[in-house]
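In structure tokens, one chain follows: the form predicted alone.
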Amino acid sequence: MDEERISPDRAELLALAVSVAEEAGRMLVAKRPARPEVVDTKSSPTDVVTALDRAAEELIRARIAEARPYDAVLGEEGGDTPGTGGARWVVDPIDGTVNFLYGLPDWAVSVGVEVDGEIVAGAVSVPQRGELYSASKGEGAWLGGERLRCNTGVELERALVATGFGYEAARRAVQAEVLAHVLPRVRDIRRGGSCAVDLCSVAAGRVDAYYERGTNYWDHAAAGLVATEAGARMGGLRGRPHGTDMLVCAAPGLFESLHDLLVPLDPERDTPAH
């Protein structure tokens, strides 16, 4: 098994993330019903899960397995599958399950790459908007066969601004505190409902920026990359890295200007201050 162990071919596993992620996608628009039933709720009655979410989880770890057998998977459905390979496959089978049950077109299928702790490939499927999203570590990021950017040398008044919002009722009504203090600042705000899915737009400049308390290490792994990729800055607040606590996403310069307008705020706490 010595060989399972060498640094993979980036290449490949880039290919082996587009195509899982594309067939997953498919099967999901295929056997969506008209009005998909939820299955269970994990931390709130608001976060969902539906069957398809485990079927299309089930089918990605079993064509990674075919593939690279010896490989770890990290799924959020699925938990964490230990390996002996020379990669962990981070999964969401479908980030943004809110909108693929209401039938809204923002839901993803998010998988990423990591070698030696570091996403080094990723793809996200956007099956019903018909896109592909994917990035490979010092390669750049694409949609199909275009090169991405982020939007470069805007202004926080002028940044539109993507954001998303908890389950929890406490966290949420936080956000809402922020929110009332960011969006007089910025030129609007969008909420779309999928972390990857905002990341991407970060990354094609469909939006310019993108903030969150509250996202998983699945939902913003392949994403992640792909902004990066097409040039814009990740992180947390205050130095940290990006986490749970807190994710930003934009372009150096701009980056600064939401952290700055958002520290003073507080944003990572989970009490309303009224």
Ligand code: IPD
The other form holds:
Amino acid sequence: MDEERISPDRAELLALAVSVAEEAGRMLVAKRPARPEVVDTKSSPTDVVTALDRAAEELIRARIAEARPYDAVLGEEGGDTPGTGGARWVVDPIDGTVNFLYGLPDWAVSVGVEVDGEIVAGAVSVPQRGELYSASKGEGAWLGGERLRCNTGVELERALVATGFGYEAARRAVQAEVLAHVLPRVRDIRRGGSCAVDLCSVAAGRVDAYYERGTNYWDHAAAGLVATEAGARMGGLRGRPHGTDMLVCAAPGLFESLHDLLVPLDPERDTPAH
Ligand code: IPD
Ligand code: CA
Ligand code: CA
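Switching from the form predicted alone: structure of the form predicted in complex with the named molecule?
Whole complex next, starting from this chain.
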């Protein structure tokens, strides 16, 4: 074993993920500009959010470095920092940037921990809801002290389905086409604005399913474990693993129904039919 390698203890990794996600969430709530006119100004709102994204990621990286100086970190803002420790941290400092900008509560700090290429622990802090989701591989998913189980036995026609849209116009046009076919077949659609919160909502039974094309690893690293530890199945289309091409998440049974609805719609294309 590498001398610099600090043996990853699962409980220690989870505790650190929880503490850094919560601390970054508190910082973001404290530092988010209070006056809507400042946040809404066309010339600077992106800068404001970008500065806070970076500040949150820097805080998370600093805390990880203090506790486990040799670990690798992949963060949306700071990129991939290699390490010789036993773990790699996968961080989205703000998932749901547009919600954060507008003062909507569904944004999250997402911190997942990978060991040997597999996410083994994760924390998703949704500070403006006072919620902390956590999961450890094989040991369940939790909202605070409450064990989570996703909804089961829900038929597609009665499923409340969350989804999201990318930032590129052509991809959005395809996503709208797909949605036009999904919407008449399900109970209703929710577009919450945070992939991490959507996956935690599957875990908590607040929605029955979630699908989205184009998400990044840091969006779903932590929350995907929360969902699967709550009993959900997560995957891509046609037996492929979930990833940027497509992510589908729901209890077994509903997963297959939603999958089979999506496949003929060819949702992984980026050229709209019309
Ligand atoms: C986005 C959110 C959103 C999803 C997008 C993501 P960001 O992350 O998760 O819900 O629809 O695909 O990029 O940009 O707010 O970190
Ligand atoms: Ca994100
Ligand atoms: Ca982000």
